[in-house]
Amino acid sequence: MVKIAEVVARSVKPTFSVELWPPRSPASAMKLEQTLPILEELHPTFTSITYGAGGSTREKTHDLVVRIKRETSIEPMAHLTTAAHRKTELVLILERYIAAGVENILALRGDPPLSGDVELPPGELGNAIELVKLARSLGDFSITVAAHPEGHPDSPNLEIDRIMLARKLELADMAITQFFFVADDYFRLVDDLEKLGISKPVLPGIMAPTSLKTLEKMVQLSGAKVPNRVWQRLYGAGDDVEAIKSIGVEIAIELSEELLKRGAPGIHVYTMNEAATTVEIYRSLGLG
């Protein structure tokens, strides 16, 4: 058994780490296909595995998470949501993966997919403190959950968001953050958890932004901030398409870079299942 949080808080190199999607199509199952050998390969200190809003992914997720635990050398984390769920349901899944000998899990609120065309009702639980807790009680998890650098976008302040997110570590092992580009954000972030006691691990979010259309969009329901540098680099390229994907690797390896640089415990690479980008970064890191 693998407890992802005291891997990570015992490495004494930064890891690495990675976010996969569970296919939603023939052919994104395919691609998934083409991905994991060479993810794996790559040696990953975990994966995260996404669960659709409200759950419209959840068995595909459970099978996926299952099958990497079987069948490859990653160890899974599993993405857990308490939108428009009712506490029986989050109990019955908590319990298969026990059944499975899956014991990470990532506990989340649950936000609108990213077509924007879905209003997700709140679930029974009202947040993610209420899941952790709920993962407690029913078996021995290492439990991630969800931090913003730049605040969480229903949240009324910077401050407020801070207090949330140390409520929520209290309780949790490990963070793993929303996507960003600035590093004194990051490090913001953490100097204010250690102001309220809180000192473990938090674990950068990377996402090349290979995408203008996706990076947009991802923005827009995030509200993360994006610097007038990186959207000049982006549109600097115009429409060629080959040009945005190679300046936006350059960028996610220039941000990871200055994060390790200044002590971050790891990189945690949102991947879009794209293998390329991946291993791109991951090599010019040197972390192999």
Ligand code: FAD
The other form holds:
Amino acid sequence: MVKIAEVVARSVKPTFSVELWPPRSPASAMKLEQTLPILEELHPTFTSITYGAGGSTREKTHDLVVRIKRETSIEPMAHLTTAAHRKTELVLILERYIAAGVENILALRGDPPLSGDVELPPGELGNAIELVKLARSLGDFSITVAAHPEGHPDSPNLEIDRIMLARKLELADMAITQFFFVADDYFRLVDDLEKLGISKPVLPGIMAPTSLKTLEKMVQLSGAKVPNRVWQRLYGAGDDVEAIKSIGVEIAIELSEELLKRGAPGIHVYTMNEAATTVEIYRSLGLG
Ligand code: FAD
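Based on the form predicted alone presented above, generate the structure block for the form predicted together with the ligand.
Now the complete complex, all chains and molecules, led by this one.
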């Protein structure tokens, strides 16, 4: 039984964890088969597995989580979202995880898919706090939640967003942040939570901006701000795809170095199922 939040809280050295997507096509399934063993060699503290908005990857997420649990040395954390779900559906999903021995979940509200303008119904539970409560009532889960260093785009202001996050973290065990590019935003979040009486681990989520198109989509969806200096560095590479990739990795490494130097408990890399980028970040940080 591995409770990821406890492992992170007790770790004397920075943790290194990764996020994976369940594959949606034969080509992406093949890519994952190549990526998974490479990531396993890095001995990440855990890997989280995303859940497609509205349940679009329900079985695929479940199968990948259970497979990683049974067939690899990596501890999986299953993402689960409330959007577009009835409570009974969420109960079934959580009970299946209990039966499979999966005890780490990331409880989320959910967002529309990256590729479209799909409107998602809110779901019976409405927000992530209610999903945390439901999971607690069903089993002995270690529960992680999402945090938004710049505030969630739906919040009327940052103060209210922090209060909502503090309430969520009173019930949950740990948070992982949305991606961001300014280290001060992360430390302001941690300080604000401490003022509200919360000192549970908050892992910074790191996304290497290796593609302008993907970054633009992610920004549109998450509301995250990208500083001009980041855009300038990326656009400075013109149409050179490889140059953009290596600048993106450099940006992620610089941010991670600053976060770890200033006391972040670890880093959580949004791998987008790209092994090479993740390995480069890992090696440059000397985490091995
Ligand atoms: P919530 O905590 O529910 O908050 C959403 C908004 O509602 C906030 O503005 C909050 O302040 C407000 N709020 C919360 N509770 C209340 C309340 N009681 N009363 C009034 N207002 C309230 N999306 C996916 O679809 N699949 C994924 O796998 C996925 N993985 C993610 C992983 C991480 C680490 C992160 C940071 C995000 C991920 N997301 C994923 C995106 C996430 O679903 C979105 O950011 C979503 O818009 C908000 O999710 P949340 O869990 O933070 O929502």
